[in-house]
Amino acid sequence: MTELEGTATGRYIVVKALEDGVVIMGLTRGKDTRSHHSERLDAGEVLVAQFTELTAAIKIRGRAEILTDTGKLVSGL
């Protein structure tokens, strides 16, 4: 393994919970997509997440504001 392997190298997203109980799940890459990590946010809490070699997708359940390098959107409307 090189020094850079396993380090975060992907794009970031910022998720701000607009209600209590917003769930953010990191989904794996590969043949079988699985949830590998989840976080629960309450209203006003912010999570900064990053796509990595392990994380191919991020699923957000609940009302939240999401900021990416391509724009802003609101989930759970």
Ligand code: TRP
Second form
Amino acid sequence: MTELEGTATGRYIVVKALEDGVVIMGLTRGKDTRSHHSERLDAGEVLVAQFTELTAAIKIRGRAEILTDTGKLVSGL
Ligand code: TRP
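Having seen the form predicted on its own, I'd like the form predicted together with ligand TRP now, please.
What follows is the whole complex; the chain from before opens it.
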């Protein structure tokens, strides 16, 4: 068993950038919340990701279409 096995929850989220420069930040799980990774997407690029033991939440800056198991929405103004 590798150190990464068992860390992902199985649920995927999909983020599609609707403009250049959309930023997706991964926020740590636990008592402190810090941004541990950021990923920049240009228009049309898609990120498919899972929550893990390290990542409890994500923050998205910019206009993007977001699909999760709770629904679909568009971020940004
Ligand atoms: N460190 C927080 C936690 O594990 C991360 C978090 C989860 C969070 N959900 C959030 C941060 C909602 C802001 C908003 O609980």
